[in-house]
Amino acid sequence: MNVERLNRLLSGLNSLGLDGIVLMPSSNLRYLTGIGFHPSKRLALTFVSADGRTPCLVLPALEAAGVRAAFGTSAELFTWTDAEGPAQALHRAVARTFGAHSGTRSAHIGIEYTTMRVMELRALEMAALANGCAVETIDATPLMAAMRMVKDEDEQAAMAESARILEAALRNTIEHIRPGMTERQLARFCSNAILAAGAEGESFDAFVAAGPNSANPHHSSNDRPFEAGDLIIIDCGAVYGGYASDITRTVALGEPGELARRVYATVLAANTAGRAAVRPNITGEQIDQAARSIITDAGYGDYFPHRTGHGLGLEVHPCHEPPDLVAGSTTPLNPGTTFTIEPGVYIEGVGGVRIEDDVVITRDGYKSFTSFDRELVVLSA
């Protein structure tokens, strides 16, 4: 258990008037405890009371040895077997954590609205009722997101290594592009290269879109072969120490044509302007405007359909971390906040260009975790 993070969580719970929080196996749980197991059909929940008592974990008995080794005496385990089911273990954990509310007011409990399933929510409610304690659930996602948004030195070091691994894999991937190779083949090669470079895994499935497909920002890689003149977008991510990297580069297979070159130069200028705007107390909206204005002034504003960037850390896909770099994102950002800068232009019949980097706000500006060459690479066709 990370004591400093636990204390910050307790402070946040009390400031919101919550009696505690119940966490799923999730990135939030990993952030708080270092435990990285995932949800399954077997119920597992972690209870943290706002009064600072020892946290409780309800979990399948088959997970107990690993969790006990990680926690020692800093948490109380309530295990259950497949034969007996989780009801009694859950009942005991609820009594231990929220029993003081039995017969009085409802317990106000934070849960993760985007993570907790109906299975866990109904089981939690039934266990509370069996203890004579009604529960009122509140979305604790914003609380956890605010805690996680600013990364400490260890987190930043993991992200920097994740980016280094990813760039080595991307360089290897680009060197293997050949006419006739398919998007799917290159995506598979990229995935293997990420693992071979030392990643724990991919932060999301490698994305390759070429030629007309590159005009679709969320194209799914298919069996279209590369052709001379194609713009090829490669978007990929690695995980190291639990932390994700996310990079996109666009290359040309043979001479891309004058319009494609103009689009590329515009997106590169937008990426440069977005990164240059990053500083303490900047807002996501301001960074978005710095990048977006370059594309709009060049006449391509209608072809930039997504935000300029998103938060990055333990998660990147399918749920991005805050902040969002988009109009309306007006919260000042503190040093240690990490996110992507990824402007793009996508024109049907021409193709698409996206250039994405991972950055962190520092006390006097920003640092980029990614340093891969941003100039257009033209490969032999």
Given for the second form:
Protein chains: 2
Amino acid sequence: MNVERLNRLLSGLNSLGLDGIVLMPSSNLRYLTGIGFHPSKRLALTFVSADGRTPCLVLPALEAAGVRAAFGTSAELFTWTDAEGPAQALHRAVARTFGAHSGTRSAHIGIEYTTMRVMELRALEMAALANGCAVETIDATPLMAAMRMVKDEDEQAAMAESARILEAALRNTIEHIRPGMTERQLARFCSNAILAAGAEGESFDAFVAAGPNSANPHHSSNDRPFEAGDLIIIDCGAVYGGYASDITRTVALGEPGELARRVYATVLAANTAGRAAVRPNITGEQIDQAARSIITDAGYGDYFPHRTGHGLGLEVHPCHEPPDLVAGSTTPLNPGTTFTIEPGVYIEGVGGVRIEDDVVITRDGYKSFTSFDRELVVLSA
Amino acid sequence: MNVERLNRLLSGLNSLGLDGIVLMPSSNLRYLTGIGFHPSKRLALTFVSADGRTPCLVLPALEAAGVRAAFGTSAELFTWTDAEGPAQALHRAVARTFGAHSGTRSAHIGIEYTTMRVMELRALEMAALANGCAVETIDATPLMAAMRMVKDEDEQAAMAESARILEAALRNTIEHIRPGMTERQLARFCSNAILAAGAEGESFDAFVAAGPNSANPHHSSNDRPFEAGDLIIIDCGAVYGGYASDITRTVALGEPGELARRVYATVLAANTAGRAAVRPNITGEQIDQAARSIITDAGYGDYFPHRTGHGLGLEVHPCHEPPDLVAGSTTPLNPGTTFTIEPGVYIEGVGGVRIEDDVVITRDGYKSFTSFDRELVVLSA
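Okay, that one was the form predicted alone. Can I see the form predicted together with a further copy of the same chain too?
Below: every chain and molecule of the assembly, starting with the one above.
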């Protein structure tokens, strides 16, 4: 249990008037405790009461040894076996955490709406009922996301190492490209290169889109062989120390046409402008605007259909890891906030270009975790 | 939309007194429609009314083209964009499917408790409220699982091919074993071999446990190098045509001790007895007993801590894919039912042995999709 983070969570719960929070095996639990286990079909929930008493966990007996070692006396464990089922352990955890509400007002409990399943919700409601207390649930995702937004030195060091590993793998991947190879083959090579370079895993499945497919930002890698004249987008991510990196580079197989070169230069300028805008107190909307205006001014505004970037940390999705770099994202950002900058232009008949870096806001500007060459690489076809 | 399966679902809904079912992007949806998309952070739900009207889907506009092509006129689509959000599309789907309940009794809706998140449940409840109707939800997992239990010819053909691909990959993996290689390296090799052999994916992450680690059935593959004298358990799975295979073999690196050989012979006898017991109308409990009694009689009963097998099909978990081969599983099984048989014995100081096959009940007995050599292979150390 990370005491500093737990104390910040308790303040957050109290300021929202919540009686406690019940967490899934999730990135939020990992943030609080360092424990990285994943949801399974077996119920596992962590209970934190806003009154500061020792947290408790309901978990399968199978998982108990590892979790007990990690927590010591900083959490109480209620374990259950497949033969028993989870009901009794859950009953004890609810009694301990929310028992004071028996017969009085409902307990107000934060839960993770995007992670908790109906299975856990119904089990929680039944255990509360059996304890004579009603529960009202509130989505705790925004509270946890806000807590996680500013990364401390250790977190930033993990992200820098995650980016270093990823760039080594990306270098190998680009060197591996040959005409006739397919998107799926290159994506698989990239995934293996990320693991071989020392990552704990990928932060998402490596993505490759080439030639006409590169013009579709939502393409799924398929079996089309690379041809001379293809633009090839490679978007990939690593995990190290639990923290994600995420990079995109676009290379040309054989000499690209004039229009493809102009698109590339525009996207590179947008990436550069987006990074240059990053400083304390800037908003996601302003960074998006800095990158987007370059593309709009070049006449490609209609071909940039996505946000400029997303938060990055234990996850790669902005609902768990803000900020979102998009119109309407108006929260001023503090030093230590980490996100991607990834403008792209996708034109049917030409292809697509995306250039993505991972940055952190510093006291006087920004630092980029990724430094992979951004100039257009032309491979021999 | 598979009309025969849809009609069976409608009968099931009506016999349970449900007004309809709301499905996540899940294996159940794939079973009904052939569409294999996965849950994302964007809300996507399929509505089937028990009264037989055309089903409808709420889904992100991004996904619409592929889904529309798959359905033709057999489903209505309500799409939403990131700018709009899903509320309006969801409102229309609820009005269409459950609108008749406005102001009257609650609509009784089946949902998948182990797949649906609180995010979707709350959105569904709010859309119902906005339509003036209350909803009561019931777990539809058992209904869908029962529907899927007996596999038709096409499903069995996909499972046979999935097993064929898997066995080719397993052969390559066993040939690749060398002293000094680690569990994690071999597991990664195995995963790649499965994809290279023509699988669409793995049905779960390939598992390797060797030497002392093999004695722990819940081990996670780590970086311990293989040594002479190790028993090496390899448990892996492929997906083909959406259908899973799942095999385990245990090999010896260098000559195994006498006790290891005796354990291997016992587990092989249990696997053989389990398979031999398979015929129409047998229960999961009886198959478990047939395998388990061999192990108990040999004196290793306390070292066989898991069920004898689990259902297999679009998934590998018995809560979605019955039957469970365990005490208490007393439903008589019909021809076409598919499952694993995987007894194991795990003894500290000796190691572990598990031998797993995939079988289907036939009219007069069983057929095994897997036929990989079951005799102990001793590799030179």
